Amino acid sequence: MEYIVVRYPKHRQVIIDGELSGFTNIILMIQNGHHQIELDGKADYSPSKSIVMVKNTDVDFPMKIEFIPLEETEEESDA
């Protein structure tokens, strides 16, 4: 079993390989291998999805996958 944390500033459901699989900012258990990670709801974040290879993680050291709200990325590009 492997472990990931999907980071996002708001509470959102996490979709792993097309299935609702938990929530942001908590440790989620996942099988090792390649996975597509995205957030449920409005696609107001970047990147739109993350494809990752998950292996050699630990509950104390989960893989961190980060999504950023689009308004933050737009503000950075305006600066």
Second form
Amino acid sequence: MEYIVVRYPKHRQVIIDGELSGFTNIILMIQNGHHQIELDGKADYSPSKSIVMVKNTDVDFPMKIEFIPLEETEEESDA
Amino acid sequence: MRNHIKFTTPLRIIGSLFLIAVSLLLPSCATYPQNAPIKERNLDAGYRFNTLKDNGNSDSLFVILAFSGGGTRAAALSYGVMEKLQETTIEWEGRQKSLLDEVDVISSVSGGSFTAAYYGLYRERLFDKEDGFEKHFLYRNIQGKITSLLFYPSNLIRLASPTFGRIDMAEEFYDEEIFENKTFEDLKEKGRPFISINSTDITTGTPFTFIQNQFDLICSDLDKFKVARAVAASSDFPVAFPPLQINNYADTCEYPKPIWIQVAEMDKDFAANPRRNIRARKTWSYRDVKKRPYIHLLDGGLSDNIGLSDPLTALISNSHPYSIPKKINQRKIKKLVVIIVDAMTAPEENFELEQSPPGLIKVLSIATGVPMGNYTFSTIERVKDQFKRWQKDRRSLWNNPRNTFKHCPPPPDKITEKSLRPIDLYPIYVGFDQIADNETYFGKGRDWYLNIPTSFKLPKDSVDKLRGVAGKILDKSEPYSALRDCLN
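I would like to compare: after the form predicted alone, may I see the structure of the form predicted together with the partner chain?
Let's see the whole complex now, leading with the same chain.
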């Protein structure tokens, strides 16, 4: 069993391989091998998805996967 | 009188011709029950873990039972475990209940599938002395009954058909006499626990589990499928019975390739996860209806004689109908209990005393039994390794405040408890090798239990002892005692 932390400024659900599988900024258990990681909800973050190979992690040293919020568009800011 | 003879002779001839015609036609008519196709997958319907009502059964105390094969011996041992769990009262989250009420999943093969399916369909009636499992299965000569059916004239004719085998005849018997024509829709109505009946796909050599997730791949409706047919496939012992067929309709419904399969296809090399890669390829092979229009199934024990293969995948995979890592990540589980009920024997052999080699039947028995035993051992070892790893990680999580991720910028805004929740683990094993050298239960020692034959007919006294010894082995299990004490 491997461990990851999906970093994002807000509390969001994490989607691992297409299924809701926990939350951001918390250690998550994951099977070793390749995985597709995304966030649930609005596609207002970047990158839109991350394909990672998870191996040789430890609960004390989980793999860190980072998403960042997209800048608000002008229209949204005006609104 | 003469007129009468004249009148009856043509009738006799016509009658004889009619019978011959029927005899010739009947085999061509006799065929196995066709599983129903579907045009569209519905992920919110069908026999899936997620669609079952929970019956007040929490995820927080997650209990998985694995029932092995071994004919009536396995059915009796697993029944004894069920009796023990039923009489074990616990208090969980403010409610008093039996430990059996908290069982979430029962995964079974072969003989163990009779107990699992019967409980799934009938619940408390399992224990009914007058009209339960004891009467309908455990104390019956099932083997003798199936053998006698082979000699019914109507069955002799039907068995001449290439698409109707002895296993289909056995299924009819199970359906009428044990499972009362119930289907997976009936099983679904009962809610949890999720009954995971396993057979072996003889093409891939991997478990074929009777759940809608598996039937989605072949575009078939499990709701209409007889529970008896799944149990027949699960206990379809090779040579004694031919393989059991189901139709693959994979070209009749859309099924986009799941993401877990897409990423697992990248896992070919040893640095990644070749085991998951193989699982993905074998899973996706059902979509190739041109290569695989018919799926042939045999006893679940051929790929996993302990019913642990599917729970093991659940323990390590994020892509499984009841994925345990997913539930732990979602903070749903506090205690995880896995009870392995292993009716494996180690009969004493005497062929090594002879210079001449063992006969064909003995060799066939060895050829099927030895690989089953080896696989059982390695599966149990893998589960033990997984639990050891979790125990180690649990200690690390519990003792190390760094895992609160205070340092992880920027901090989450809603979660107050930032660490993965440590869970309590209870791996429990019930097998005859747990009986110590000097111990006897009901007047018999370990060797006696290890020499009970694999059959669908056992003397009443043997069944009684098997039921009793299951509870005794549970009682002396340290993790079971710890669990019971903790929940009282």
